[in-house]
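Given next, in structure tokens, is a single chain: the form predicted alone.
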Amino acid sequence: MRLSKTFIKTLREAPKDEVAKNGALLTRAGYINKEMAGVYDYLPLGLRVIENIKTIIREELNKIGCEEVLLSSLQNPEPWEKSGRFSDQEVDIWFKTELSSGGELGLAPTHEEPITEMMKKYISSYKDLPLYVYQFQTKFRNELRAKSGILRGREFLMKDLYSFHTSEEDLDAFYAEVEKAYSRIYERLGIGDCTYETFASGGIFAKYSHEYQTILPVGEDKVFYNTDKSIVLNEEVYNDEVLADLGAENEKFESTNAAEVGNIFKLKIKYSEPLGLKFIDENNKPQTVYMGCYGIGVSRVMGVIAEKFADDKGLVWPETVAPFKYYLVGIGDKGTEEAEKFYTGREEEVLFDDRNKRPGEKFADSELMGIPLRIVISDKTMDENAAEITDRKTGKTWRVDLSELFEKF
């Protein structure tokens, strides 16, 4: 990308009503634009961060067997109305609208009801299982409080991975491999020192579900955590009972703030079982399937990102899913030229500013959007047949030889 080609442009100040840190930051450097409160457009720049945040969770996922989907947003109300989750009383976040030719319809704030529903017509038998599939899915979800930028959208992007088994063996197996998925997912996106597996309410599905959270000031969530950090408990579930059930009331635990960046839940037969979603088995009697579900709230994590790491100057992005790995400037005839010939063939990995701005706004540009290395080409550095190359994390700056650079960069 050529900055001087795209509409993209930074802001030097953050817009008055865009209150959270990511927000701001992520508007600034030209990665998203506010429509209204908690609905976001995702720019370029924001796209290739989204895209490089599912490509690492789809890897993992389709190595422990997932088969990824895409179902509809718009709902129709009977799965729902079968598990008794239609009815504003039971979920107060729907948006609903009506159609023209009489009945209404909701916007998906989940799947369970639909995926469920889906698989009537393609689980009949014990052979049919286990079965597992996911989506990127945009979610609805009307929420009241909507100020903490991507973090809390009421339009938001979602990974929901749904799966089938024939026993509460076989779900308790492959809940065990979703949970060793998510310590790699996150640990690829940059996040895996300071996200933690967190015991939490099942509700009415079983005693505990998990969620990940990542230590944040600004999270909404508060945690609990022993000394090493081995036993880490959602509020809502720190007391005696749960610290005994753990082992742990003899432990010293303090707490923080964190978000929440992904859930997982032994469903068993809460949806199957309402909606009649059946097997018959090898004594040739009909069963009812067991379900998990696992999501991973994938513009969470972008905003998360963005309010972790970032420092005073701007964004910081691991490189796994910066946009670009490298920002490149050429200062100069000569320099100019020479950034020409390093970018030609390297297109998606270095984002050129290539426009007619002072040395540096472009500097001041790209520590706003956190690209991981910057390489600057000028007369200067070509008297030495060199280029310039500084850290974006770690502020360090060292000069590298052009033949060096064309050859490992």
Contents of the next structure:
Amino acid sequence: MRLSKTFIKTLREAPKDEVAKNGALLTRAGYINKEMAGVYDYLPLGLRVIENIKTIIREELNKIGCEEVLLSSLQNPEPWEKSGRFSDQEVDIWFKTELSSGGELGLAPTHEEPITEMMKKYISSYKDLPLYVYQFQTKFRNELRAKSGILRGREFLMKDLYSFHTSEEDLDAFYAEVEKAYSRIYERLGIGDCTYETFASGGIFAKYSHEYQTILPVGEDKVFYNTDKSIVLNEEVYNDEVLADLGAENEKFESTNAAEVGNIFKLKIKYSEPLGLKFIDENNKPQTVYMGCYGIGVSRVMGVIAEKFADDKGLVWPETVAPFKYYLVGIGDKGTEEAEKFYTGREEEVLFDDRNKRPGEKFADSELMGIPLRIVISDKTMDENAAEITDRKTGKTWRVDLSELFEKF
Ligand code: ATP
Ligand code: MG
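What would you give as the form predicted together with adenosine-5'-triphosphate, now that the form predicted alone is on the page?
Entire complex below, previous chain first.
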């Protein structure tokens, strides 16, 4: 991508109404645009980050046999009424609207009910099971506070996976597969070493659920961890009874702030029973389908990564999610000509700063945007048949021969 051709612009100052670091930095660096509190647009650079995150999640879910779909945002109240969740008393974050011909609709805050209802058409026998179905979908939630940039949106992107099983044992086995897939996903996203699977409250159908919490000072949640971090608990389950349950009653725990980047939940028959999702077993008897649900906050993950790794110069993306691998700057006539040559054929990996600006400004923008490696080809480096590489994370600079640059980069 050529910076001279894009409409995005970096800003010197953070917008006044943006109090969250992730929101301010992503706006300044040209990744997102704020429409209003909790509602953001994703610009070319931001969309590339979102797509990279989606690709990692998609690859890992497809590996364990999941199928991708896209369900609707407009919601028929009927299935939600069966579970009791259309009521504003039960669920206080609904956005609702009306058809011009009369009748209420909801804007999907999540999809347990619609997918359970839909599966009544596709699941009838034990031979149809198990099924693992996921989507990347925009969710709408009328969140009371939306001051955390893209960490808490009123409109946000979620990956939600739903699994359907003939038995609790089958659900348990798949749940364990998802746990493994999730740890690979967070590892690949670059937050593996600061993201923990935590015990969270489960509700009436399961004793515990699990959340994935990334340690982050501005995270809205509090987690408690033992010395070797082998046990991490959410605040709401940090009590004597649960500690005894986990055999950790004599361990020392400390607490820290964290952001919930995902969660997994054994729903069992919570939705399949009230909605009547059944299958005929081997003995020709009707049975209720067992379900699990598994979320990842895609846009929140982007905000967490932005917030977590940023330094005083700007964003610092892990290579796996960065919008581009290289930020290319040419200086002087010969240097610029050589940079053009390098750019040709590498348009997908290189963000080419070919704007009519001073090198200092280009360097500052490369740091603000957080592209992993900056490549500078100048008349001076050309005299030595070389280019200068700078690592965004470490700040280290070194030279490579032009032949090596064209071969290996
Ligand atoms: P939270 O406690 O943060 O409100 P939640 O328990 O309501 O989260 P889920 O309904 O389980 O979250 O949604 C799945 C995932 O979607 C969460 O783990 C989180 O990463 C993300 N998420 C939830 N609400 C938002 C939001 N308002 N903005 C951005 N991401 C969100
Ligand atoms: Mg919530």
